[in-house]
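In C-alpha cells, the next block holds one chain alone, the form predicted alone.
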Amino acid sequence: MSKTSLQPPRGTRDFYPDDYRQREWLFGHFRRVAHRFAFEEVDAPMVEHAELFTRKAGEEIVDQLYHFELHDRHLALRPEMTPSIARMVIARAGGLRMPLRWFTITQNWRYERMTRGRKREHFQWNMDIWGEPGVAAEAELVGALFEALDALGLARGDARLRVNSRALLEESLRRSVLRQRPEVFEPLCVVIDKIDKIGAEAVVELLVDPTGPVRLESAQARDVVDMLRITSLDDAARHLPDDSPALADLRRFFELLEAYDVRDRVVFDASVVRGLAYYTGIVFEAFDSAGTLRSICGGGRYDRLAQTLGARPIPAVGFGFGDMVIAELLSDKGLLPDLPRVVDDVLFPFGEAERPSAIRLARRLRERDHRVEIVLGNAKLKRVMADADRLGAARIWLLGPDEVSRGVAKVRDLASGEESEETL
C-alpha cells in the first residue's frame, strides 16, 4: 500500500479519539438547545439520486456534488441536507402535523476550495420548521442559534448575524432593473452571493457577461451592487411602497427579536442574498464579531423548494450550522475543552488464574453503569497504577492470589488514597 493511500482523501478528516470527544461535546449542545426548543431529530440516506441536488443550473454546489452513476442510476452524496429534508416531508405530507419541527446532525460531501473552516467533508447542524408562513419560525430559529453560542461560552459580542430579505430585494429589482425580465432574479441571486468572494468589479462583470444568465446593462448592475451595501432597514424601505410585505416582514421579525433578547446581535445587511436558488424570504448568515472567519452558519426562508420538486409549495425555513467555523472560532478564543478520556474502575488481576474474577466483578459494575478496564496482557503494577491515575480513573481493583482465595479484591480510591476490601 502506498503512503499516499494511508493518508485520507483531501478534504476529508480523521477522528481520532481526543478529535472524537470533541466532536461528540459539540454535537452535544446542538442536541440539548434543538430539544429545548421541541425540535425532533431526523435523518436520511447520505447518498441520494443526484436530480435532488440539481434543480438550478449556475449553482455553485451543482459544480460540487461528487456524484456517480451505478446500475443505470445517478447517485450523490448528499451536499446538503436541506432538499433530503425536503424529500421527506413530500413523502409523507398528507400524514404530517404542520408546523414540524426537524433537526438533523449530518456529514455532508462538496468537492470546493479548501480554506480555513472549510473542508470538502463537513458536519452540520440543520433545524428546519415546515409549516408556518409566518415569521414567528426565522424568529424561534435565530433564537436557537444564539442559544448555542451561547451554552458553547461564545461571549455576546463575539458574533453577529446579518439579515436581509430576498423577498425585499426581489421586491426592489422588479420595480427597477429587473422591470421587463423578472425571471433572471434567481440566476441574479446566486451571482450577487460571490461578492464577499470576488469583489463588486468582478461581480458585475458577471452581470452584464453576454452569454451569462442576467445580462444587465453595465448602469444597471452598478445600480444593484449600489443597492447591495445598504445597512439600514430604513434606508432599504425607500426603495419600497409602504405596504411591502417583505418589509412589514423583516420589521416584524426585529420586533419579534427583541423578545428573545438578541435584538442588538442582529443587523440588517443587504448583501445577504446566500447562494442557493430556493430561498425565497428572509435570509441570514452569523459571523464572528472580527471577521476574520466564514460565516459560522446561514439559513433562511425556503417557500417554493417543494414546489421546484414537484410537490405542492409548502412554507419552510431553515439553518444549516457546520462544524468547523465555530470549532476554529472557540479554539481561537480558547473555549475548546480538553476532554480526557473517561473510566471510572481499573482492575487489574495480577496472573490469568485471577482474570475470570475480575471478569465477573467487571460484569457486576457494568451492569451498574460503570466505565470499566480490565488490564490486559502481564503489566507490572506500578505501570498500572501510573496508568490508571493518568486516565482519571475513580478507583484501582487489585486482585491478586490472596484476594481472590478469599473472594475479595483490594480497592484503592485513586483520589484518597485510602483503601479496602469488597467483596467479589
Second form
2 protein chains.
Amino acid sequence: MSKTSLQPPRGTRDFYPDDYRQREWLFGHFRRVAHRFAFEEVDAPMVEHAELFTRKAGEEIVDQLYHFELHDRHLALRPEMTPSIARMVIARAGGLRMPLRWFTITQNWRYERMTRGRKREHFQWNMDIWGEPGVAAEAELVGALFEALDALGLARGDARLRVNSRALLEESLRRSVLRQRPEVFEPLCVVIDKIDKIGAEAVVELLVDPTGPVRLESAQARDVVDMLRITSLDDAARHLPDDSPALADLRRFFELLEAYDVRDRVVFDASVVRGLAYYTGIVFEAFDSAGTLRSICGGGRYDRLAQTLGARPIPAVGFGFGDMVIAELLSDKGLLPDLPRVVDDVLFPFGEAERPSAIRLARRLRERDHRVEIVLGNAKLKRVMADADRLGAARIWLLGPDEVSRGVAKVRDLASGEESEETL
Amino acid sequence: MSKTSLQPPRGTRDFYPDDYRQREWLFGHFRRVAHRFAFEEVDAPMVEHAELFTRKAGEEIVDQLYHFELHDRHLALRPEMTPSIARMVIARAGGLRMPLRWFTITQNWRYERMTRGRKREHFQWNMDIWGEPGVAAEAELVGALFEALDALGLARGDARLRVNSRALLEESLRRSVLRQRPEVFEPLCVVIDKIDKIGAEAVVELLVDPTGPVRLESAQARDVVDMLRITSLDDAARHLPDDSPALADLRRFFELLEAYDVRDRVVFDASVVRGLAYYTGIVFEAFDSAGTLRSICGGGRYDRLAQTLGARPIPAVGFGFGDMVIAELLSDKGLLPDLPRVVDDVLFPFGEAERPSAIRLARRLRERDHRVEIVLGNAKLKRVMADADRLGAARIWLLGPDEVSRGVAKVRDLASGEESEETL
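Structure of the form predicted in complex with a further copy of the same chain, given the form predicted alone:
All chains and molecules follow, beginning with the one already shown.
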C-alpha cells in the first residue's frame, strides 16, 4: 500500500468524530429551517448519466465534471443537485402536488484547482420550489436563508444578499445585443459572472472574443459592462420599457422582503448574474459583509430548465448553500462550536467474571436511552477513571467482585464526585 | 436530452419525500442504537484511491468496483466502508483513544448484475470497534445489532444470527491443507463463502481448480466441505487441539451473549466464513428465519487489515447492515411504516394585499418551531382547504381582506373543524 492511499484523495475530506459533530450541527440548522418552511427532504444518486449535466454554455461546472465511462455508459458524479431534482420532478410531474417544496443536503463533486473555501467535494443545502411562477416563491426562499444565517448565530450585519434579475438584463438588452442573436444570452451571463474575479476589462475581452460564444462588438460589450455597475432599481428602470414585468417583479420581491424583515440586508446589484446558464429570472448571492470570502450561497429562478431537459415548462426557483464558506465565516466570527462527545455512563467490570453483570446493567440503562460505554478490555481503574473524565461521561459504574457478589454497583457522579451504591 | 437520462442510472434509486422519510426512519433507528452503545459517527469521501480496495483474494467486491482514471489518478467509488475506516484509524492511530467505537451510515457502490434485494448502490450502517482484541467487542456488536432488529419492530424469532470463526477453521486446517501453503487461507474462505449460493459440489470444483488460487487435492477439498457442515461447537472441538484459543474465544463469546439476552437467537454454523478476505476471527451473518432473503447484516473480526494497509497491527471488529434486505423483511412483515408529511399550519392569504400579513404571521409561528406552509400563488379557497386536508396539516389560517383589516385571521383546526379568530 502506498502512502498516498492512506490519505483521502486530494481535495476531499475525512470526517472524524469532532468534524462529524460540527457538520451535523450545521446540517441540523439547515434541516430545522427547511422543516419550518414546510420543505420535504429528498435525495438522488450521486452518480448520474453525464448527459444530465453537460450543457453547451461554457460553464465552469461542466468543464469540472468528474465523469467516466463504465460498461459503455457515460456517468458522472453530480457537480450540483438542481439537475437531479429537475429530473425527479419531471419524471413524476403529473402526480406531484404543485407547488412543491423540496430540500436536499448532498455531497457534490467538482474537479478543479483548489483555493480557499473550495475543495473537490462539498456538501450543499438546496431548497427548491417548483410550480410557482410568482416572486412569493423567491421571497420565501430568501426568508429561509436569512433564518438559517440567524440560527447559526451570525449578527444581522454579518452577511448581505446581492440581488439582480436576469429577466431585467434580458429586457435591457433585447433592443440591442439580443435583437438578432437571442441565443447569446446564456453564454453572456456565464461570462459576466466572472466580473468579480477577473475584472471589467477582461470581461469585455471575453465578450468581444471572435472565437468565444458571445462575439459582441466592442461598443456593445462596453454598454453591457456599464449596465452591470447599476446599483439602484430606479437607475435600472431607465434602460427598461415602462411596463417591464421584470422590474415589477423585482419591486414586488423587495416589498415582500419587508414582511420577512430582511429588506435592510438585501441590495440590488446589476452585476450579479450567477455562473449557471439555466437561470432566467431573479438571481441572488449572499456574501459576508467584509467581502473576504466567496459567496455563502446563491440561487435564483430557472423557469426553463425543465424544457432544456425535454419536458413541458415548469417554473422553478431555488438556492444552494455550501458547507465550506459558511464554516469559514462562522469560524472567523468564533461561532463554530467544538462539540464534545456525549456519554452518560461508563461501566467498568473489574474482571471478566463481572462482565456479564455489566452487560445486563448496560441493557437496562440503554433501554432508558442512556449512552453507555462498557469498558471492553482489562484496564486499570486509574486509567478508566481518567478516560471517563476526559470523555466527559456523566457517571462511572464500578463493578468489582465484592459489589457484584452483593448485587450492587458503585456509582460515581463525575461532576460532583459523589458516590453511591445502586442495586443491579 | 434522451429519455434514459430522465431516469436515475440503472440500479440506483431516487428518494422522493415518502421514500426519504422511510429511509430516515430506518437510519434514525440505526443512529439511536449506535448512540446508546456510545459509538461516534464518522464519514469519509465516497471516492477513494482505487488501491485502497483492490486486493488479490478473488473477492466479488473487487471485481465489481466502480473505478475510473481521472487526471492520471486511479479512483473508485467505495464498495464498502471498512477500508476507509481503516485508513482513517491508521492515519491518526497515535492520537486516538483506543478502543474506539465508530459508526457510519454511508452509500456504497457495486457494479453487478441485479437480483432481489441488491442494487448497484446501497446504504450501509457500519459499527466498528478498533483496538480491542477480546471477544467482549464482538459480543457488544452483536448486542447492538439485535437491539436494532428489536427497535425496528421485528419479533424475537424473525431473524437469527449464524456464527463461526475463521480462526477456528484455520486451526482445523493448520495440520493439513495450510501446513505447507498458509497463503491459500484467504482465497479458500472467499470460495467457501459461495456454498449457500452455488452448492457443495461447485465449491469442491473451485477448491481443486488447477487454475484457481486454492488448488487443493480432491480429498482435501472434500474434507474442507465436510467440516463446513458442523453445527455444534462440541463437534467442531474434535478437529481442534485441546487448548484451541479460537474455541475458547467462541465459547466465551456465546457466554457473553447470554448476558445480552440473545443467546437463543444465535447458532453456530461452520459454513459461515463471509466473502471478504480480511476477516480473521469470529464471523457472523444475520438472516431472516424463513430463509427467503439474502443476509440482513454480517461482520466479524479483521485483525490483519491494518497490516495489509502497511500499518502496525491493530485488532478490529465490525459489522455492516444494509438498507435493502432489512426493508424487504420489514415490508414482508408489515412493519415498514408509511410516514406522512408533517405540516402544522397552512397560511392562506386571499390576495396579494394580504400576503405581507401572512408572511409576518409565518415568522411568528416558525419562531415557535411550527412547520408552516404559506400558499404561494393565487389559489381558490376550496382547493387550498382540500390540499391542507390531504397533506394532513393541523390548522389552516385564513387571511381575507376583512380579517386583515381588523388585524385578525380566522384559524380552523382541521381535525375538529373548530374555527376561531386570532390576533395577527
